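Only one chain is given next, in C-alpha cells, and it is the form predicted alone.
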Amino acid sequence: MRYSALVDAYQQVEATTKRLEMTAILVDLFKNTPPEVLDKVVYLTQGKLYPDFKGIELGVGEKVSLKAIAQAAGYGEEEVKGYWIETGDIGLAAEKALKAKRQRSLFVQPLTVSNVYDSLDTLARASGGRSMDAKIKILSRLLHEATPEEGRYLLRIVNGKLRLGVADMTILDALAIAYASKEDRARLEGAYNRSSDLGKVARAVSQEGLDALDDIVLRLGVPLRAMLAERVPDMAMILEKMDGKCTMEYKYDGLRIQAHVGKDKVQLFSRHMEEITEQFPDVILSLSEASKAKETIVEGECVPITQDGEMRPFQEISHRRGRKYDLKKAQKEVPVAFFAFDCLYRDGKDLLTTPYPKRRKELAKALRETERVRYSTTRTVKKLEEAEAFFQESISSGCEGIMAKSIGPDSIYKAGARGWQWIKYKRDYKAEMNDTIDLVVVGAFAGQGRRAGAYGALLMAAYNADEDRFETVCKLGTGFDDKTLFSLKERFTEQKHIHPRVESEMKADYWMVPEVVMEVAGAEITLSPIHTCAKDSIREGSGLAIRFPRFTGRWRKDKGTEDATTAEELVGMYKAQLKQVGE
C-alpha cells in the first residue's frame, strides 16, 4: 500500500472538523487498507507507531529534523530553518523545502506504509553515540523518496505533532464500519479495553473477523484501560443513585497505579498506560514482598506518607515522576505506600465481569498487608448520616473525600468506562463551587501591561464526551506566580486554527492543542451567554460557565484531556448550588 494514499487521507481530514466527515474518510482507508498493515496504518493515523505501554517513542526533535531536511532537499540548514520560522511548522517547512528541492531524482520509489513504518521504527530504536547521525540518515532518505505533501506528514509524525483531531473513539467507530457493523462496535471497545491496543483490535478484526477479539484477553504486563467514575454534588444522591446501599472507601490523594505483580517481575503502568516501573522501585519491592499470587493485576494509590505513615500531600509524590537519577535520595525524602483497592486478574482468572464484592475478596487473597501494601479503608453503608459521617473520617484522615461502589450483581469492572457503578465525592463538591475541577487548556489570550510578552490568560474547556469535544467553560488569568506565568508558553502546543475537537465562540489570541489539563478553583457556575460547555442544557442560547476561577498551582500530569471534568457533570455540579446565579 503506498503512503501516498495515507497522506490523502490525512489531508481529507484536516479539512474537515465534523465528527462524521472523520469517520467516514477513515473507513473508506481502513476498507481500502490491506488487513497486513492495518495495525501499520491505525497507529500511525495515532500519530506514533506501537500503543503507549511499549514505551517506544520517536524522540526526534528540531536538530535532527533541520538537518534531514536540508540534507534531502540539498538546501543548508540556514535555509531550511527560515521555513521553519516562516511557517512555524516542521511539517510545512519540510514541503515548503521539498517543493524547491535542487538534487531530485529521475529513480525515486514510491514510498509504501510498509517501508515508512519500518524505517521509523528503526528510527526510534536507534541509541548509542551514533544514534543522531543513524537518525538524520533514515529520516533524509525517507524525505529523499517522499512527496512534498508526504514530507509533511512524515516531519509531522516524527516530532509528535500529527494531531489530525482524530480521537481513539473515531478509530473504534470507523474500524466498525468497515469490518462488522455499528452495532459491534462494542465488542471492537471492549477488547481495545483489555488490551489498550489500537492496531492490535484493528489487525484481529480485519483478519480474522469480530470472533477474533474474544482472544484478546488480559495479559500480565499487558495494562487495560481504567475504569472511571461519575461525580455528584450532593451526598444524598450517591445512595439514590445505588439503590440505598453501596460501599464507600477513602478516597487517597495520591498516583493511581495499576500493578502486574508475577513471580519474577512486577511492572507498574499510570491510568494512562506509561509504564512508570522504574520511577517506583521501593514500591516494586513492596510488592513483591506482599503478594500471595503467582500473577496478579491489582488497582491501587501510590500515597506520599511520613516516616511514621501518615498521609502527606499529593503534590509531593509529583517529585518522584518522571526521575531517572538519585532515585534513592527520592525514596529517603518522599517514601510512599501503596493503597490497594481492586483485584482484576489472579493465577489465571479475568476478574472483569466478577462484581466488586467478590473482587475485594479476591483482593485479599492476592495481598497481603504489610508496613508499605495496605487495602483502602472501606464500609458499607445503607443510612445517609452513615455516609456522612464515613466522609468526614476520610477527610480526617488526609484524604480528599470518598468514593462510592456499587455492590449489587451488576457491579463489574467496566475498564475504560464511566458510569453510574463508582461514584466520586470531594468536599468541594457541596452546594457552592468552592474548588477543584480538572479543565483542559485550548486556547490563550495575549498579556498586557506587566504580562505583556506573556499569555494574559488561558482558555479553558470542559470535556462534553456524547460529542467527543471540549467546550470552553472560562478564562483563567489568576492564581498564577510570576515565574509560572512567564513559563506558560514553554508548556503548550500552539497552531495557527481553533483545533477541531474544540467548540468555542470565543476567538482567542492563541489556539492550543488540547493536551493538558489544569486543576482549577472557582466560586460558582453561572449562566454564560458566550461559553459553549452544555449549552443550551439549562437555558437556550446559555452555557456554563466559572465565576472568579483560579489555577490552585496543581498540573494534573495523571489524567489525560477525555478524563477532565465532563460538561455532564458541571450540568449536576451547577443544578445543585443553593443560588443559582444567571437566573
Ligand code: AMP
Second form
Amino acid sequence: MRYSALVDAYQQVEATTKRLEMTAILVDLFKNTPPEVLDKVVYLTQGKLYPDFKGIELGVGEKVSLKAIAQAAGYGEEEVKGYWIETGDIGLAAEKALKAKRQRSLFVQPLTVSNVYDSLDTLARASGGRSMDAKIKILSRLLHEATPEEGRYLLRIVNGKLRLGVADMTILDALAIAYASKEDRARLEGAYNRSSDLGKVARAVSQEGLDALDDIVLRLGVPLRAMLAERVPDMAMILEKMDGKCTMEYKYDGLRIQAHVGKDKVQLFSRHMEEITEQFPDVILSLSEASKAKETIVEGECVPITQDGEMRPFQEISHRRGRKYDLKKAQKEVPVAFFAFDCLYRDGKDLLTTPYPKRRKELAKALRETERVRYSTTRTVKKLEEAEAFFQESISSGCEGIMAKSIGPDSIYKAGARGWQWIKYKRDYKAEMNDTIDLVVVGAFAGQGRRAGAYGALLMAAYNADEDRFETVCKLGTGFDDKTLFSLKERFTEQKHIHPRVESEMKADYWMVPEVVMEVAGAEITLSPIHTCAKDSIREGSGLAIRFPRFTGRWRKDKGTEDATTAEELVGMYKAQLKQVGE
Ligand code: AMP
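Let's see the other form, the form predicted in complex with this ligand, since the form predicted alone is already up.
Up next: the whole complex, starting with the chain shown before.
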C-alpha cells in the first residue's frame, strides 16, 4: 500500500471539523488497506508506532529534522530553518523545501506504508553515540523518496506533531464500520479497553474477524484503560444516583497507579498507560512484599507520606515523576504509600465484569496490608448524615474528598469509561467556585507592556465529551509568576489555525494544539455570549464562563485533555451555584 493513500486521507481529515466526516474518511481508508498493514496504518494515524505502554517514542529533535530536510532537498540548513520560522510548522517547512528541491532524482520508487513504518521503527530504536547520524540518514532517505506532501506528514510524525484531531474513539468507530458493523462497536471498544492497543484490535478484527476480539484478554504487562468517575454538585445527589446505598472510599490525592504484580516482576503504569516502573523502585518492593497472588493487577493511589505515615500534599509526589537521577535521594525524601482500591485480575481470573464488592474481596486475597501498602478506607452508607460524616473524616485525614462506588450487580469495572458507578465528590465543590477545575489550553493572546513578547493570557477550554471537542470558558492571565510567564511559550505547540477540535468565537493571537491541562480556580461561573462552553444549554445564545480565573500553579500532567473538566460538569456546577444563591 502506498503511503500517499494515507497522506490523501490526512489532507481530507484536516479539511473538516465534523466527526462524522472524519469517520467516513477513515472508513474509506481502512477499507482500502490490506489487512496485513492495517495495524501500521492505525498506529501511524495515531501519530505513533506502538501503543504508549511500549515506551517507544518517535520524537526527533530540531537538529535532526533540519539536517535531514536540508540533505534531502539539497538546501542549506539556514534556508530550511527560515521556512520553519515562516510557517511555524516543521511539516510545512519540509514540504516547501521539497517543492523547491534542486536535486530531484528521476528514479525514486513511491513510498509504501511498510517502508515508512519500518524506517521510522529503525529510527525510533536508534540509540548510542552515533544515533543522531543514523537518524538523519534514515529520515533524509525517506524524504528523498517522498513527495512534498508526504514530507509534510513525515516530519510532523517524527516530531511528535501529527495531531490530525482524530480521537481514538473515532478510529474505533471507523474500524467497526469498515470491518464489522456499528452495532459491534462495543466489542471493539472492550478489546481496546483491555489492551490499550488500537493496532492490535485492528489486526484481530481485520485478519481473523470479530470473535478474535475475545482472545484479547488481560495480561500482565499490558495496561488496561482506567475507569473514570462522574461528579455531582452535592452529596444528596450521590445517594439518589446510587439508589440510596453505596460504598464510599477516601479520595486520596496522589498519583493513580495500575500495578501488575507477578512473582518475579512488578510493572507500574500511569493513568495514561505509560510505564513508570523505573520511577518507583520502593513501590515495587512494597508490592512484591504485600502480594499474596501469583499474578495480579491492582489499582491504587500513590500518596507521599511522612516517616510517621501521615499523608503529605500531592505536589511532593510530582517531583518523583519523570525523575531518572537521584532516585535514591527522592525515595528517602518523599516516601510513598500505595492505597489499593481495586483488583482487576487475579491468578487467571479477569475481574472486570465482577461487581465491585466482590472485587474488594479479591483485593484482600491479592494483597496483604503492610506499612506501605494499605487498602483504601471504605464505608457503606445509606443516609446523608453518614455520608457527610465519612466525608469530614476523609478530609481530616488529609484526603481531598470521597469516591462513591456503586455496590449493585451492575457495578462492574468499566475500563476506559466515565460512568455513574463511580462518583467523586471533592471538598471544594461545596462553595461557589472555590472549586478548582482542570482546563485545556487552546490559544493565547499577545502580551503588552511588561508582558510584551510573552503571552498576555491563555485561552482556556473545557471538554465537551458528547461532541468530542474543546469549548472556551475563559481567558487566563493571573496566577503566573514571572518565571512561569516568560517560559510559557516552551510548553505549548502553536499552530497557524484554530485546531479542528476547538470551538471558539474569540479570535486568539496564537492557536494551540490542545494538549496541556492546567488547574484553574475562579470566583464563579457566569453566562457569557462570547464563550462556547455548553452554548445554549442554560440560555439561548450564551455559553458558560469562569469569572476571575486564576492559575493555581498546578500543571495537571497526570491528566489527558479528555480528562479535563467537562462542559456537562460545568453546567452541573453552574446549577448548583444557583441553588446556593437561592437558599
Ligand atoms: P479526578 O482526578 O479529580 O478526576 O478524580 C479521579 C481520581 O481520583 C482517580 O483517577 C484516582 O487517581 C483518584 N482516586 C483517589 N482515591 C481513589 C479511590 N478510593 N478510588 C478511585 N480513585 C481514587
